[in-house]
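First, one chain by itself in structure tokens, the form predicted alone.
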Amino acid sequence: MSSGRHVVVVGAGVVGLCAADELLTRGFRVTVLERETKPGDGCSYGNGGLIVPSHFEPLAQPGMIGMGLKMLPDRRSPFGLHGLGSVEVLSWVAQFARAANAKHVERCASIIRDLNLISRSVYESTYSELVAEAGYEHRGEFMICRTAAKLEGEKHLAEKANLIGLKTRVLSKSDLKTEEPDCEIDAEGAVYFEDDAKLTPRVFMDGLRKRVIARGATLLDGAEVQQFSIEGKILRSVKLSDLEVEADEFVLAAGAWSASLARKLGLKVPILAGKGYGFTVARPPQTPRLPALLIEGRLAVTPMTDGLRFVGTMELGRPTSLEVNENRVEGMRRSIAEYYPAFRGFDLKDAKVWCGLRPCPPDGMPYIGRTSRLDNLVFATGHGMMGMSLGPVSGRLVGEILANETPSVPLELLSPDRYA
């Protein structure tokens, strides 16, 4: 147990509260410091609540540098790339064309699998009561394909899947139809992932903020994290704007913002923001039984509790800005017309938009794991597009490092290390 260790968390999202919760469950004093004053507008509300075992394959994978030279050009593309001038964005570039490869996506699959599978179990374990309210459906997800030329790449990755005990079937577009009584569907196939789930973020989070507060950490919102103070390989304290908070152990769970905080504490963890975009239509013209991805369009689509959302885009660059790209949504808005007839003709403008920064290592990795630099700090960051996949499993981790257990997953490759 931790004897009544403090343990300041910088950053409230999933996967910061979660840690949390693990931690006050080893017996550790709490403080996590939200740097937004209301919190409820991050990646970890407003994503697309998938559970995504299917996803085994980091983003750093081949062929996905020249889809993004593709897509490119096309304003409405649910791609784009800004920065270029800059360093760290050219920096980051070049070690994503380096990972890029075949052999890093087979040295990743089982661990990526395995960090969901587990985090599946925690939410259904730990999470029951929480993820009951959430809507939470341990169900499966289509992938669906409008040409043929995609389904064939779907079926092999559903063949990858399977050899690592993923379960997985083929769906022609009249085995589509027959899942899908209710909802049509301009598409050529889908492949099935049997071991998916989904969830309403919002819902859960809201929960899982009260959960905490409820047993006894204390949450700080308005806490952007100005400094820090390190003697040798010690980190005392954490400033803010009019505070300093001292602690025994840290943990740097702070999203799209966490490289620049690395850099405050002399560190070299590279993160780009992928900024994403997201609606939610509260009484669509139909709605499909399971959450889908449409392949072609990038898109996600999750039957939640207060109605069906749509999430997609990746616009990459540093953390600057959560303007809205209109054209990107406008693309999202034609994606969805051309998979479900349903919506054509339906106004889809009056859908609130959302927009928030998830963050992106160039490997597709998470960082999770002790820096050597510092003996006291513990990162949690850069789980891309997984963050509420991976949240459960990340807290977890978390607690065991910090409570000096063995871990559940190896960490080799999620050291915060290996840009140093």
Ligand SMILES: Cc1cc2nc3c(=O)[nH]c(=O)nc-3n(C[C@H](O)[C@H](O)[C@H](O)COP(=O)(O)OP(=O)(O)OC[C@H]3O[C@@H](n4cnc5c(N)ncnc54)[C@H](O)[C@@H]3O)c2cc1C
Contents of the next structure:
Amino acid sequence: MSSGRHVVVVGAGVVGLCAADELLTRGFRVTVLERETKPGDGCSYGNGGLIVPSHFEPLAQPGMIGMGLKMLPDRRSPFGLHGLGSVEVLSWVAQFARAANAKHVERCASIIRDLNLISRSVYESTYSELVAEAGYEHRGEFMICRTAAKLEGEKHLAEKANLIGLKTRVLSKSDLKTEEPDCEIDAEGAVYFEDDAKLTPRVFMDGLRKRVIARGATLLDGAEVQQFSIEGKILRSVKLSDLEVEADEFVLAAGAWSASLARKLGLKVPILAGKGYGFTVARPPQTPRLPALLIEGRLAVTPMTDGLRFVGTMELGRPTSLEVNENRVEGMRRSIAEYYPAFRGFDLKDAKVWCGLRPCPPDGMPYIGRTSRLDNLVFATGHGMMGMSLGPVSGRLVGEILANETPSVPLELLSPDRYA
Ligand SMILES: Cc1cc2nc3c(=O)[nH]c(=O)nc-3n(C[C@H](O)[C@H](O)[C@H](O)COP(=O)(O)OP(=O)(O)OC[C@H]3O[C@@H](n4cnc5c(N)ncnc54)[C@H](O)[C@@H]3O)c2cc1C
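What would you give as the form predicted in complex with the ligand, now that the form predicted alone is on the page?
To see the whole picture, the full complex is given below, headed by that same chain.
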């Protein structure tokens, strides 16, 4: 047990706050340092709110490089890549290319499935009250395809999902109509993934912040960690502009900015920012019953407590800018109208565009665990497109690691030392 040891968590996104919560459960004294003076607009607040056992394959997989290259020249496409002149970006791309093979996908699938399923059960148990407020529903998700070719691809994915115990159903055009009677969808068909769930992230995050404060954590906003003080293999303190905070243990959960903080510690933990956009339509012309991924458009659609939320696009680069690329947002609007005829002629430009930076590791696997380089530092970052889904299990693992309990999943594939 902790006997009141002090842990500093860097970053108050979903991963940092879930880690804080699990550490409080285990009797640690917890301080969370957050750079933003008014948290509430970061990646963990504006995302698609999908809990995704269906995403059991890492982003680094065969076919991804080809698909990215095809999309690159189109400025309205959902994919972009910036900063190819920088060594950081170039070496990330090379690491992605090395990881994008069938063996890697096979090695990672069951662990990603387990992470997602454990996380979903933590949402439904530990956070049952918070998720009830956040409109949580565990009723599955549709992968909707406009073309027969993409539907074939999704069927193949469904077969693989079934082999590792996930439940799926292939839907024809008319099945989809039966499943979504109040929302017209122009598509060839869909695959239904029964294990997925959804919530409204902003409502959950607000509740989670209040919960960790009520349980005794100290949350400091406007507290940007700028440097570290190290003695041998011990991290002694983190330095802010006007304050130095000492602790017995440290957790690095700084999302897309974790790689640059790791560099200040002399550690190589590659992460690029995967910029994405989202907007919520408060009064949509039609609302689907269940969340969906629009496969060709690479968009997610989630009915939330405050309207219908659309999220999408992945512009990879260093985490330097939150500027909105209007071309890509226009690409999203056009895709929506292709799938949902009721949105043709509906003005989506009224909906305010939000931008967030996903913390993307090159092999698509999060970094969770201790580094062999420092005795008292745990990483919990690099969750890419799945951080909302994996926040609770990541927090659970951080708690288990620091309390010397057996981790809920094997940590080898998640090691922060794998690129050292
Ligand atoms: C468009 C879009 C849609 C998405 N949809 C989904 C989805 O449907 N389901 C899903 O599972 N995931 C989704 N994601 C991904 C998910 O949002 C992220 O993976 C997740 O929010 C990452 O959480 P985090 O806590 O690691 O990082 P963050 O939420 O980014 O939190 C990190 C925090 O660290 C702080 N920080 C950084 N540097 C410092 C420093 N030096 N000192 C102190 N604090 C610092 C930052 O200010 C930030 O608040 C989506 C992302 C995007 C962009």
